[in-house]
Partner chain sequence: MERPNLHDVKAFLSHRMATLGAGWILLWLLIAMVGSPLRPDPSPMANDQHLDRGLLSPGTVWEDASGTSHHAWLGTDRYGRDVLSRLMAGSGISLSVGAGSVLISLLLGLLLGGLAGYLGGWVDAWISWFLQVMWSVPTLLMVLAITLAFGKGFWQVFLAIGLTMWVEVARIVRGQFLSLREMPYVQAAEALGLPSWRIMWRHMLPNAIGPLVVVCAANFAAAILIEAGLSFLGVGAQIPMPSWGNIVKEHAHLLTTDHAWLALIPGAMIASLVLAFAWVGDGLRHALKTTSHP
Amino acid sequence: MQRLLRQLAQGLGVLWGSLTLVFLIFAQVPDPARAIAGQNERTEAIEAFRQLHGLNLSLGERYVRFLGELSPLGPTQEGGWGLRAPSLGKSYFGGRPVVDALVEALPATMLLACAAMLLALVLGIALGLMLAWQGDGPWARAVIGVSTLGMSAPSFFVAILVAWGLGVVWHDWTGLPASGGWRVLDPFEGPQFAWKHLILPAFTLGIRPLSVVIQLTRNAAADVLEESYIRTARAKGLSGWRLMRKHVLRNAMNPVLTAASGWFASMLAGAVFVEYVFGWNGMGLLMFRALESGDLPVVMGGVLVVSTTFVAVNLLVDVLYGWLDPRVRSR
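Isolated structure of the chain on its own, the form predicted on its own:
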């Protein structure tokens, strides 16, 4: 319990540090109000824009105001003081609440990241265990070579290649579109989930973590197979599948979980190119457009979501460590 509390405190420190760093970076913009409004905008309109978004305050006052809006304790709508929903501010363009923009974009990115990570874990663990059991050979070297190539391939290049090859050239064979969001509007049945639009971006986003999971699982399982208790289990006649499932799989999962947790959190912010190429309107594309236009509140909201997800996933991995390895619980 103490370890989890310590990890939670460290996670809150990560949240505070990441948000502060992004805030200070955007604070170096000479005049965001004039840059957003345009050089030919009237002075009265620019001053009104500054006052509306608090840009007329000093850096310290803006920072304190920013942290105060994120605090769950503060003035309520009823005029009292107590618990409230944290506010992420409003977008510089249109005055739309940032929470609404994130709520609209986050499900698409979460769906894409979960599908890609599920593909990477299921296929990667299965292939890694198979390679560890069979040992070195032509098949193992071929799979490791392809996985190494998958780790080094840039996401934007793979996205363009997959979209062009499977979505355009071989579209008649695959039946998969090259672009499209996760929902389509049917004229008779209303919004519908377009699962075909998910396959290509999830495959593209999952290539790199799949390559990592294959190699980590293979190396960890190969080390476990060299342990004395594995040789004892083999001598007792334990079959290959039962041996891998009961003794090897559970003891080889710690490095895989560590890699999966980092990849999953990074997918929420690193899927920009994949979402852009495939027209997947998620949070990565939202943050890219916000960075391009200098929309600080939206960027800060996206950073907060990614950082919170990273901390939550790491806490979950710590709990899973204790379940997979009793030695972690004893410490």
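Between two forms, the rigid core is defined as the largest C-alpha subset superposing within 1.5 Å. Positions refer to the first chain, counted from 1. As the structure is a prediction and not an experimental result, all values here were calculated from the model. What changes on going to the form predicted in complex with the partner chain:
- With the core superposed, G294 shows a C-alpha displacement of at least 2 Å between the two forms.
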The other form holds:
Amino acid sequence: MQRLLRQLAQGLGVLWGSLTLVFLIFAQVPDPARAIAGQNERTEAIEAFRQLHGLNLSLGERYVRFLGELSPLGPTQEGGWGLRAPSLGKSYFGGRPVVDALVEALPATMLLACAAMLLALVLGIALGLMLAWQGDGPWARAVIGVSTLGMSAPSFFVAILVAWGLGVVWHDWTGLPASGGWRVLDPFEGPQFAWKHLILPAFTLGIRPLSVVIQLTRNAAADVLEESYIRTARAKGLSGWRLMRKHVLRNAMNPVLTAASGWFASMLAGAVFVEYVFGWNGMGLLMFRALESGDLPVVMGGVLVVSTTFVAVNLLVDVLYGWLDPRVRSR
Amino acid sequence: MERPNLHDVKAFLSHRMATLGAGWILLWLLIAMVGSPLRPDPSPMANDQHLDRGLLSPGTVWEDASGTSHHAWLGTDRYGRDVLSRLMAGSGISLSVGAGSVLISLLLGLLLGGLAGYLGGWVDAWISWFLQVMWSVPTLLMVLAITLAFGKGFWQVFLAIGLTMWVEVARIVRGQFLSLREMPYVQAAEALGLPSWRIMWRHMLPNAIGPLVVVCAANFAAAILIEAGLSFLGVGAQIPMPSWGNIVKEHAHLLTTDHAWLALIPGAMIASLVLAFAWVGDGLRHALKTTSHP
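Any chance you could show the form predicted in complex with the partner chain after that form predicted on its own?
Below is the whole assembly, all chains and molecules, this chain first.
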């Protein structure tokens, strides 16, 4: 319990730091008021724009306002104090609350990232274990080679290749579309979940983590297979799948889990490319469009969501660690 | 861990993939450094446009006004620019962004990681906190934010990538220094009254060099990937400056046509250079007997 509280406090400290860091970087962006509100050249319009987005305030005042709006505890709309939805300011174009736009886009990205992660973990662990079991051979070398290639290719390039190869050239064979969001409006049956649109982007996003999981699992499992308790288990007549599952898997999982937590957030970032290429309507596409138009609050909101997710996932993995490996708990 | 010596160089060269990778990197380094004299199109940014011979197929021969014939080995793009020349000019960007950001990351990472690992205590606590904070903002997004703050362009990308990649270096150096500090020879040096910076620089750093070199190879590759990604998003090197990333971007829409090679070749170039660095990293790890995750 004490360990959990300490981890929570540490997580909050890091979260506060990353929020401040992101705020400070974005505070350096030159005042966009004239460029955005400036088409009509009226001073009042520009002043109103500055007022609305707090650009007329000093850095300190903006920071206090930023943290105040972000805090989930504070004055509510009904008056009085209590829990409320954090605010991330308003979009420069049209003044829509950034939180609304992000909340609308987040499920698509989460769906994509989770599908990719699931694919990477399930396939990667299975392949990694298989390779460790078989030892060095032509198969092992081929899989390692392909997975090194998978780590080396830039994600936008892989996205283009997959969209082009599987979505266009071999479309007749795969039957998969090269672009589209996760919800489709069917003229007869209303909004439909389009799982077919998910496959290619999830596969693309999953290639890099898949490559890493394969190699990590293989190395970790190969190390575990050398241990004397494996020899004992073998001597007792345990073999094959049961040995791998009961003894090797659990002991080989720690490095994989640690690494996996790190990628989840970088996958949310990598989703920018994948969503852009596949036209997947998620946070990445939202951020990309905001970046092109210079809609700062939206970009900043996106960055904040990703780093908050990162801190949360890291915390979760830390806690999971203690659960998987009892030795950590006593430390 | 010992200092790299001739034996290590032999061990590195015995790693076939690593030698291959190193050769490929050196070739492109040469192309980038010699620059325009090597290129079929020697104009500063390989930006010599001839709309009348746009989209030639690879290997086509064309004649200029004086009747001399030229080979377009990799064909030409929409504006009639020689693709091979653009690729050769673009290699400089990838390599210099890689080298520059590795340099910046080494400077910052050595300083902060070294201080944290050597001094320990509250200095370590604060620097570790800062490392975790930097770690929690994904590099790509951090670089996007920094380029937004300081404007689009080549130099901003340079700085931004360097400013985000030092975290990995600092982590390694900190970890190494934490354990090296307990070594008898370091304690002996302390007892002799040597100044701290001298102990760190002359006695601890050389013993931490192995894992550091491996991380630098990985960082170099990562910087190339990020630069290419930024150029693809239109944030990095600005047109007409060629970079492998923006050449892919310019031609991505041609993939479904007969001119797909215009996007495929630069993409493959990026992948090949990153792969070369991955192999070199493997070779270094093998030669210096470093584990992949210290």
